[in-house]
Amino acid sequence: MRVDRFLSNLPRFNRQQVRLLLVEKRVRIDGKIVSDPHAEVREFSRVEVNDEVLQTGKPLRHFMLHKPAGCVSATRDPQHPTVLDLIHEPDRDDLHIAGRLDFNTTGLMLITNDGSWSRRLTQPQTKLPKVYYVETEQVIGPEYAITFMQGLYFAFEDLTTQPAGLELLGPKSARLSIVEGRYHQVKRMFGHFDNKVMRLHRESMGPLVLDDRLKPGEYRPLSDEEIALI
């Protein structure tokens, strides 16, 4: 929300003078002065007028986890142990999950409490490639890469996927690039040959790579030149 409207809405303070407080350099937002109406008050933005806290706001907190097998990519689950089970922080219950991992499927996940940062992230105009690491059942031929390049139509949804990239490693083993996140996408890419993912591990997501120094089910927090690259 603007910073002008976020005074304006509070009882206390008419257009008129939000204006005057904005001008006078009376605001802060997370420390800084601020005089532009439109400078962003996010959820946990602290919001500070003539030292006066009206928000008080919480750190923003940002961390990369290696998923592990056998978890599901949710806030609870009744049956299974969830990825936040393994986040062991304070005021756990106001981290998200910004892009999910199928239950058996392993690697980078990324969990905050910074709603915009997230969507930055995963909204699907931004393009952001995301690198698995992909085992099959059988043989992968070179016409996977032109088909993967060309997009698969998917009748489900209705669409075809954007262009991706995939890099031969083994007969059964490949890197592929997708800037999309639809449902199995994965999975169902190769099932367009018949072809069965046995193991599927994310690698990367944009500029952030899966800290190998991580075990299965171990996590961290991102630097702040990490955070800054999204």
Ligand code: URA
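Positions refer to the first chain, counted from 1. Owing to the predicted nature of the structure, the values given are computational and were not obtained by experimental measurement. Compared with the form predicted together with ligand URA:
In the two-body rigid motion between the two forms, the C-alpha atoms of residue 69 and residue 38 are best fitted by different superpositions.
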Second form
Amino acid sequence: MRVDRFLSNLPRFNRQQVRLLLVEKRVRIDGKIVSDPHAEVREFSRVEVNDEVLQTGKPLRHFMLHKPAGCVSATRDPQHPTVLDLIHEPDRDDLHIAGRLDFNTTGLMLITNDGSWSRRLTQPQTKLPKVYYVETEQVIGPEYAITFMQGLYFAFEDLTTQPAGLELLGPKSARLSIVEGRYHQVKRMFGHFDNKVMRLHRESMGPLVLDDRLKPGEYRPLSDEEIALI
Ligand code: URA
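Got the form predicted on its own; could you also share the form predicted together with ligand URA?
First the chain shown before, then all remaining chains and molecules of the complex.
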């Protein structure tokens, strides 16, 4: 696509601004300043305007991992295996995790090099429900669902959690849907009732559901349709 069309397709620039950006030599393609409006932008060209990267120049990649217990949601850890150790892909260092899980939590983890996609997925304003399967030490009482729906006060952050939905599955198991991702949120919510979470497994994040063909530790690329859902 021509660079002038590429830029004016972005919501932030109109055609006149694009002309000016090119004349003022503020646009780079693959590191080289361009002023010709016909210059070609390809799918994997790197495009910068005023040193801001508008297109990375690398293919965007999105993966779904079934996180096993006993690994850290970090890119590096001196002691334990990390979720990125499970990903065998070129340019692994460019990847990041969209929505961390605790060491022993299992389930859906999304890994990508697409910063704006992961921001949309995790920013609190999006209010995407994250659904967890929970097993607890003590019986889950009927009062839990009411308290979780009303919101719980977290003194450390000085906030009240957003309404969360609890569906009882058994005396000590439930499915919980939360729209935020506060630090140890699920454990703290059950901790309010002095009930320890024994097993925690993330089933879905918004419309993205863990593929049940993936065993713990396995991953697969997201389909174009899945990527477009976010
Ligand atoms: N809430 C928790 O407490 N732990 C997780 O891993 C995810 C949500």
